[in-house]
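Here you get one chain, nothing else, as structure tokens; it is the form predicted alone.
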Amino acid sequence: MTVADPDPRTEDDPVEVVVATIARSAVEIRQGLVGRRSDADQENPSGETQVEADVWADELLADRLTSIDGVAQYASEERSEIIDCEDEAYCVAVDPLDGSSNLKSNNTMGTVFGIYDEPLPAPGSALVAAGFVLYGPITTMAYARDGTVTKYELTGGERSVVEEDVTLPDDPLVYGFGGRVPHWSDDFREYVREIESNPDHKLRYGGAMIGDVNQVLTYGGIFAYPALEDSPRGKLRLQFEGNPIAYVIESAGGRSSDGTQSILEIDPEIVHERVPLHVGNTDLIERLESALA
């Protein structure tokens, strides 16, 4: 049973205004996916082909978030340049449509966001809030702030609490690993075999990071998109995906790692910097770091 969102969303709290704006926009983004499944004949700064929905969702969020008092910068996975605003407060980094390659097959997608109190690019330690929206059978949001995670359902532009103080279950159940197996390192491949050998673990990998991470948040386990032989820095972007997801999982009692340290400890050099990402239950991440050492 859902209940009305008790969190204050007042005009004097820019962080809550940003989150409320993303929640309202997410419902519109989901509806706007219809008719925007074709390629946009252009690439994002990471060299990936954009679909029309990528560009549209980015423009919608950029327009709305940069108009909020207290937002100093807007950065997106879909654009090369950071938008600087007149205000000097919070900086918002988003992946407007994570998993947009799933549009063609009509599978899970999402929106990821991080709110920093330092100019971008910024380390994860500068995050004051982060979260993600999942466009599944139900549109939901996982939102982390002040060390706690709350899950919401999003309907009609409103969000309703479905679970407060979310924590990863103690007994991990699911796992999902990105990248092509031939491109994994030998050490990572051995670690995967260990995880797969446990009959209590179940494979969950859907081609959109946000769906796989939400499975980990719900059931416990591990998601990883590791360093690859042909991509030693991994595939995912630190500002737009790595930091926000690490912040949510660590706020829920789990751990994140780039293979040696918390994702939130990385000091970025550029806004589109990539990172190997491993998140999940603490024990599984510690075992992974030992395997990669």
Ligand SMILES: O=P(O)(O)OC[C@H]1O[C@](O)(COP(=O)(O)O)[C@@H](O)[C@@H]1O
Second form
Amino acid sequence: MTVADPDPRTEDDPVEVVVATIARSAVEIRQGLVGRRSDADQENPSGETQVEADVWADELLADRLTSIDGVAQYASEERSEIIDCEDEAYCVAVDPLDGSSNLKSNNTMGTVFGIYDEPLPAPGSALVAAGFVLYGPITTMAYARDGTVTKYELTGGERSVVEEDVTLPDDPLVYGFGGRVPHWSDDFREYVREIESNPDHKLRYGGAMIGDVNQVLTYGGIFAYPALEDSPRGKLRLQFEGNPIAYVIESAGGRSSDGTQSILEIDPEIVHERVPLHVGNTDLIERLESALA
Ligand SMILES: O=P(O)(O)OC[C@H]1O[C@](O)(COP(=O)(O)O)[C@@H](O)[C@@H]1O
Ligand SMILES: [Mg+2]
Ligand SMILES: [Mg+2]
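Let me have the form predicted together with this ligand next, following on from the form predicted alone.
Everything in the complex follows now, all chains and molecules, and the chain you saw is the first one.
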């Protein structure tokens, strides 16, 4: 089934217009990666060196999303300030390119988005929709709203449904854990040993959260970028990465955790704050929480 993306000039649900705009832009973003793989010689608010494509994709999405009626704010991992629009209603937070360090080696990356109905920074409980685009061998989107997740394939301007009511498979298969192993806590290391020693589990780690999370969504399992000894809040950002991914995985019947509670329950203080992120099948996340308790 192919979804006719709503025409932004006639559609009256801003959430659907935002999602359709991101779906259309993704095809262009993918094309625009060519020739934009070098460092941009500047840092993002998290202190990471940006590549040219990070800056370019952020500007493209900022332009398009802030011109949608009903969008009140645009915030991105790649800019310090939130853009305030004249409209009210929805606040959009994006990671324009997740895993952009994979560009150099031409490996998987993504675009992550969360649509909140409260001003940013907002808790995950204020999300009305969230999702991500994956730039793999083909371009796909996973989109969660109203407790269900839909997967699409994106081709020049069209969104084709490949799966509706996506749920995590019951028997977890894959695991991937970020951060340097010497910087993991002893409790986390112990938990990883337990996961690895299960003969039904196999390692899948690609260095881009979206690629790794999409494997968990497809095969079941767990992805984590945990708290580290030299970075107690981990690496990933709550507004742009943690909340949207937690929303998708929880909508698909899984769980998210910062180690003690659902990521969606965290009250944020600042827009660029980080969060230890663990997402996957419910039983694996429950086991993780008891291992870290
Ligand atoms: O290579 P590192 O530093 O361990 O980090 C890998 C993680 O960092 C990220 O690349 C952070 O996202 P950005 O590329 O959007 O900054 C994740 O996608 C990935 O899980
Ligand atoms: Mg990211
Ligand atoms: Mg990014």
